[in-house]
Amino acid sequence: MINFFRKKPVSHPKYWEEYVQSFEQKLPTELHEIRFVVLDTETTGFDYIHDRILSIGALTLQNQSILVSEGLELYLEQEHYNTDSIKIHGILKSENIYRISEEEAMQQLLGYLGNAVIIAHHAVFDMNMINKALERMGLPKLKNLVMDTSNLYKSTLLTSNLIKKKEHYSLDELAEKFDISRKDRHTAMGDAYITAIAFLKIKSRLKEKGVLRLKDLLKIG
């Protein structure tokens, strides 16, 4: 009997099954080899379905460095433009620089990608964004593993009756407790590499509590 409403197999464009194929490789199980990606969007507002991602910045993380010159950093042609958010990233939509079209953004983000291991602040905004570009595209969502830098560090301060841990700690108070320089906080690439640094030191003080091994920091982050 012949099957009439087999589904046909989803077709995907080549960069996409590149992006798949590459998480074929497992990872390595030693942290310092493993490669992490940290990454930050500047957007229109905070809404997934009618706001959109403006800018993406993305730092390459592997053996205790930071790898400035292999950063990636986007501009994306939007129509949606918010005048509230203007405020926070400064992004003008008269502005006179190099923009790309979002599913181009996409393509080389996920080249960038790989299966590296991604680093955000409050994650899950910019996950979510990211995804809904993709879905957009007709593409599922980005398959690799996650940290928050906010709950790896909640994971650092001590535990007592005395002092109550809050539920989410801003890039600025991280920044601040680290000393790190705010000087190009709310653009994408300043947030990434501020973060990049805030998530050494966390490691670092994860380390000593006895967090050597990937999966412990998937747990806690």
Given for the second form:
Amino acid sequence: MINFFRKKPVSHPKYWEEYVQSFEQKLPTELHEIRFVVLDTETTGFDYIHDRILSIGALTLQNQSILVSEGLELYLEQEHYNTDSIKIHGILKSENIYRISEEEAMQQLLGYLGNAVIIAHHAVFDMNMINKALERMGLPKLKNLVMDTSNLYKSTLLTSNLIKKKEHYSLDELAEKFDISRKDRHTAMGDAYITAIAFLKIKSRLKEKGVLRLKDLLKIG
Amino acid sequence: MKNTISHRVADFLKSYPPFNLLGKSDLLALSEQIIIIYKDKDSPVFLENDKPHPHFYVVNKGAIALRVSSEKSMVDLCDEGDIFGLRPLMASENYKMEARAKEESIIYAIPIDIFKPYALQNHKVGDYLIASFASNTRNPYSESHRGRLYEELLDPVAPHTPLMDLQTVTYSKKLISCREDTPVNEVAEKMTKNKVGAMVVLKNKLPIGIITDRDLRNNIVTGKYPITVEASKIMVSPVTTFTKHLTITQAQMAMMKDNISHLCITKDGTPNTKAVGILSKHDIMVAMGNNPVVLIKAIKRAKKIKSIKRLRKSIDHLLSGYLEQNIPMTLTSKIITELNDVCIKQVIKLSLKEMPSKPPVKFTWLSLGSQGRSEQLLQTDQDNALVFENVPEEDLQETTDYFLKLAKIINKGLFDIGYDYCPAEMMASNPNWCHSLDEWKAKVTQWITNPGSDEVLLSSIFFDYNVTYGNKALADELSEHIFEITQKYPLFYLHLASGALQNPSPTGFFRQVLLEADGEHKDTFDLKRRALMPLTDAARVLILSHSVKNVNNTFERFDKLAQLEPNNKETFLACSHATKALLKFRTKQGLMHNDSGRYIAIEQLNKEERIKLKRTFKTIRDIQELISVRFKVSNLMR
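Follow the form predicted alone with the form predicted in complex with its partner chain, if you could.
Entire complex below, previous chain first.
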């Protein structure tokens, strides 16, 4: 009875412990030294409880550069399928791609992320999907700092009574505005790439407005 | 393992040499090792005398300028698909020039260690590289130089004049031809249809003669032959032929020697092989890029947005030449505005072709702001609007949708040739700036009768419109309407006038020049807001109060005002002069720093320039005083 209220210290798998340990190292102060991971997920739908992640695309952005060889592209085995969303991402259950289990995918993702700053378009959604997957495995939520390109973009727009800012800006709108080819749109990696280029262009515009530090960027996005 | 990004990279590279010579799997393997780098405008990729990087570069988006520090001008400009920084890696020596992003760019860094084996194994790639190193061209506008390798050592002789001898010509690859028995009237029709001045006469694909405008004039119009005569009767034969590797000087010499205006390009340079193209005097003049008439012709012929973009760059070239030679600002701005106008017109023409159907009713494309005032010398943001003819109520939605779709294509086209999107969304693709004539009338009436600060701001941008394309009568009707309403609501002038006085003053209490206090442009002088805008705004309200139509340009407006009000002639002429001086200032600064020229570092100006600048400030104070007295702008309003 004594230990009834106190949580038993849960022992987490080794890969989680390593992930947590990576945060002991402080983030560099210079923006160009910080490792950003730009990611996107394709899911069976928009329901956090029932829907599942089908694929994750992530790439590393450091010093304004992307190493093509260092991308992470995962396809997940899932039981739940939603015929409506297949129209968008085109991932079929029977399609012949190498797939891994959700657990394996999360393990790889955590290893890839480390203490990087995450960038995603409408990041709340991707973060929730990933956190739900972690929860199913009995793990806590992600610890990374997160920035949303939709919010960052909004802050580059002029503040004027003459323009009505929208609540949300889609990735398509950003791609059009910044002249980024929409090739591979609606694949996780393709969207992650568009998000990465959009982030770089937004960052450059914010720099003109005097937003220079990570702290300032985090405040906006 | 699937890698979407490397496919994307490979997909881009495969259209450009030497990567198009690689096999598919090799290209994919190479693409996996590439680094994608984003460069801010003006940031360097490498500097002169830097140790060679482990990579060479390909431009994916944007433009990279190559410069040698001993020279002021740019050596070369690399855009999409161009390779740079390879030669020093092959030769293991330091960089001989610096590479810097001329605009925001994305470049691919390709590791030399991985690329080198391909260059050695695949002899086609090797041959290509050797050929490119040997025949490097310096003409940044020539089509034929795409995908070449820059990083050659400059010829030490006369570094500022382009060496025509080294430049290969760009000829027209679209060969317009006829047979020897084609009647001459058909020849003439075909020439008119294709907008060319010469046609090659082919027999079994071999060129046997050439017919130019001159031959038609000399032989047909004079009555020497009937218009149905066979082509062979009037053609000039034999044809002067060359290979495509002909240089500009060679071409000029050949044309002068035989007093001809066209050369035929054949496969091996003799008349005994297939004709592949034609080269005219006009092509040579474009290559030399120093004649506005030639440029206009070339722009009007452009079939792709991309070719207009390249021609736009020659306009900047021309502009800097004019400024250097001190050509009067009135003339310079006229010519450059005309050229810009032609570019926009051509973009609209090309965009119209992309639409599935013809416009349902007449429409007018209005340029607003500085472009509308013909003061846009450097490319800045695009501000535009669209007016279309009134349609029955039930068709309005459909018609609006059509024009919005068209405007979207046009705005994108203008963006592609270098006009940034307007940050305030004042573009015809915005539903607020694309209306029927009646809707516009209602809208401006609303602005004029309820002048809040937003309305005054909108009017001040919109009222400087200028017809760039389409039906002029629509714009005239709108102007009439504006004058009519403003006459009825004189209060509007007061608001416009007080708006004109709201710009921050150029000088402080002690007559010192006021600099920006913070932001990216800290400690610079905001030439646009503090000096040019007060003049522009003043000219607008004064000319509007005189109901003068179709004079949009600020200095022309002041000249006109000087005529209308002889007692204030001196003030107005001073304003006209000041506007010109400031515009010139701004353009020079803009060209020097590759920006809009809006912010000026005062301490970098020499004494004479500072005095010139300060002199305009007195004029600004005079005109502001005149306005505040005339329109009785009380201090309360301000």
